[in-house]
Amino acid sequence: MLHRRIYQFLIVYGLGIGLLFGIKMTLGLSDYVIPGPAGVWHTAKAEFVRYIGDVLDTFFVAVVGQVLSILMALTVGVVGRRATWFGSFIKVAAYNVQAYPIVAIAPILFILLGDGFLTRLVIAAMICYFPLLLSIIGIMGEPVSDIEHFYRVTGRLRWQLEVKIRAFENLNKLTTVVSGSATLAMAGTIVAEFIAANAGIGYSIRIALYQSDLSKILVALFIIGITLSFYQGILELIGAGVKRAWAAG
């Protein structure tokens, strides 16, 4: 899983940068508009170490925000899985709030909380929370009838057992949802840093944009992509390990 994630990213990145160089050659664009391979390589050698630090800074905030959003989504999703008035209310509220672009309220958070760690964390958590919540509500709200029926007729079905059955039967889906939410958390953190923060790779990309330095942006995108691919591969491995351990236990 890990190597698959990484080589898939390398293929996509290679195709993307190849297309960029193809456009440059076809249209005869200058290095100022689209840098050549040599320019990108020199920038990578000069900025790689600094950008690694920036990406890890952003990645740390994204992971903490993702963990918070998973915990909140699991809690609310488990509570809202029932077809009760409260469950329906949570679903309607989640759908309505999810439709509102969280990025649009990011400037308000910066005004209220400043441009530090907390603001980046809140934006990262909010951007990946609602898609997570909707997915978890959908998974937890779908009965595993053939298994739950036995426990229900024997009177042994408690809510904890119900949640365990649905989580185990849908562990592949949950792993995919959690892995996908890593991208949202990273994107949310980068957007927060790009808007107004003074740290992280989003801030460095904003500086590169002001300098019209596409080479720096391409290097930053490569490090972001390879870091995220590695992390998602690790999450998928953990999900597979949990399922094997759960089945064996």
Contents of the next structure:
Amino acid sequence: MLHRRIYQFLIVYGLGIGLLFGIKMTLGLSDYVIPGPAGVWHTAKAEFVRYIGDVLDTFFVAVVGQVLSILMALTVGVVGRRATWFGSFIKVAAYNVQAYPIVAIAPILFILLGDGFLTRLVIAAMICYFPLLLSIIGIMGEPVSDIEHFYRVTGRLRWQLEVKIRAFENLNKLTTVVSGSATLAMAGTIVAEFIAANAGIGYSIRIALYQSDLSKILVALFIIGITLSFYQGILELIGAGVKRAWAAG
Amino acid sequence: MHSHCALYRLAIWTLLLIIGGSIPTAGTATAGEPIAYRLKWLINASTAGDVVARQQGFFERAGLEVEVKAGGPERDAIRELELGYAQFGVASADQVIRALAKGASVVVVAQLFQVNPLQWIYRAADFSLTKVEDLAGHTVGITYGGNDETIMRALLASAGMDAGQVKLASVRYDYTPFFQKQVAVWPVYRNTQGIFLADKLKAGGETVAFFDPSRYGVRFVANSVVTSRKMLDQHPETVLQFTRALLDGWQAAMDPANEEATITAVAEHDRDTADEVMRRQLAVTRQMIQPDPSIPIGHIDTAAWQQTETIMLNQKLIDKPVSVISRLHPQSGS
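May I ask for the structure of the form predicted together with its partner chain now, the form predicted alone having been displayed?
Whole complex next, starting from this chain.
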């Protein structure tokens, strides 16, 4: 599972960068527009260690943001699963709030929190929270009729059991949603760093853009991609492990 | 196996051709063809001449159909020249020198700003900056990777100061750290943001002053008009006509007698700036476009270009000299 994620990423990255070099060669573009393989290699040698540090910094914030958003989404999703007025309100609020682009909300966050760790964390959590919430509300709001019916008629269906049944029956979906939210959390953190922070790979990409240095961006994209692939692979392994343990129990 | 390889190769080449075919590289508009002119930033008082040249028919009278396109943080005129999306553009000297260092074939045909509008604003009541050494102990804002970082580092080096004597703080478009006095010295474009920020502080009963690097020997070249070498070689007449029309437009825009017409032209694009503010922005822009009446608008300051290259070399922003002087091609009248 893990190695598959990584080699799939390597194929995608290789195809992408190969296409760029192909366009460069076909159109005879200078290194200023698209850097050559040698330029990218030299940049990779010079910046790799620094960029790994930056990516890990970003990754740490993204993971904390993701965990926070999973906890929040689970809490709100469990409350919002009910077909009550409050449940319906939560759903409508989630749909409405996620419609606002984060770049429109970000300036308010900068003013309130300044530009630093907390702003990065909040933006990362916000970007991955709402899609997570909608998926979790969808999963938790859908009854597993044939199983729940038995407990309902015997009067033993408490909310904890209902949540447990729905989570177990949709474990594959939940794993996919959580794994997918890792990408969103990372993207959110990078966006936050790009527009607000003084650290992380998003900040380094912003500087590279100022310097019109596409090689640095290609190197950054590689490290971001491989880190995410590794993390998603781990999440999928954990998901499979949880399912096995749960089924055995 | 061989047939599979051939199929993959065919697919890759087809893809490249499709993508390549959709990118009109190194476009060199001929007479009668529309010309795209990519600015460096959004349209405001800093681009008054560019807008006036189009709106008041200077390009049209020269027989050119020119579209003036606003720039922005994600735009890069030099890339667009090479990709054929624009035939002329505005770029700062550091952009030109970086592009040359990476093999781009770009030439400079006119220099719009004789004085770099990039300066630092500070509260006059809190302290005074009369020499570079006065920056010691203050928090100075810079945009890491931007040309203000290069300029500030060159200033500090010129005074024999190191980064430890000045606290450098990363800044962006949000001025809150300056308003809250977390950053005491803030980089601005003197003729646009400088006016707006001075007004804001004045409304709060504060006065401001500006720290101008050129007064301390750092003459880092700002916005200049660029085109591709191919365009200059293949269509020298078009380049000449474009440059003349553009500089005539700037001449008209900077003439105080045409102030109302210039403000009307700029206001069409910059709807958020009040006319009264724009009037003051234009007054400062005039001093930067033509500080000395004996020097024509568009004059290329060779010594300043050379100094800019030297600064970039010293700061290791380029690996080796690019002989930027050889890429300066002043057109008649500039």
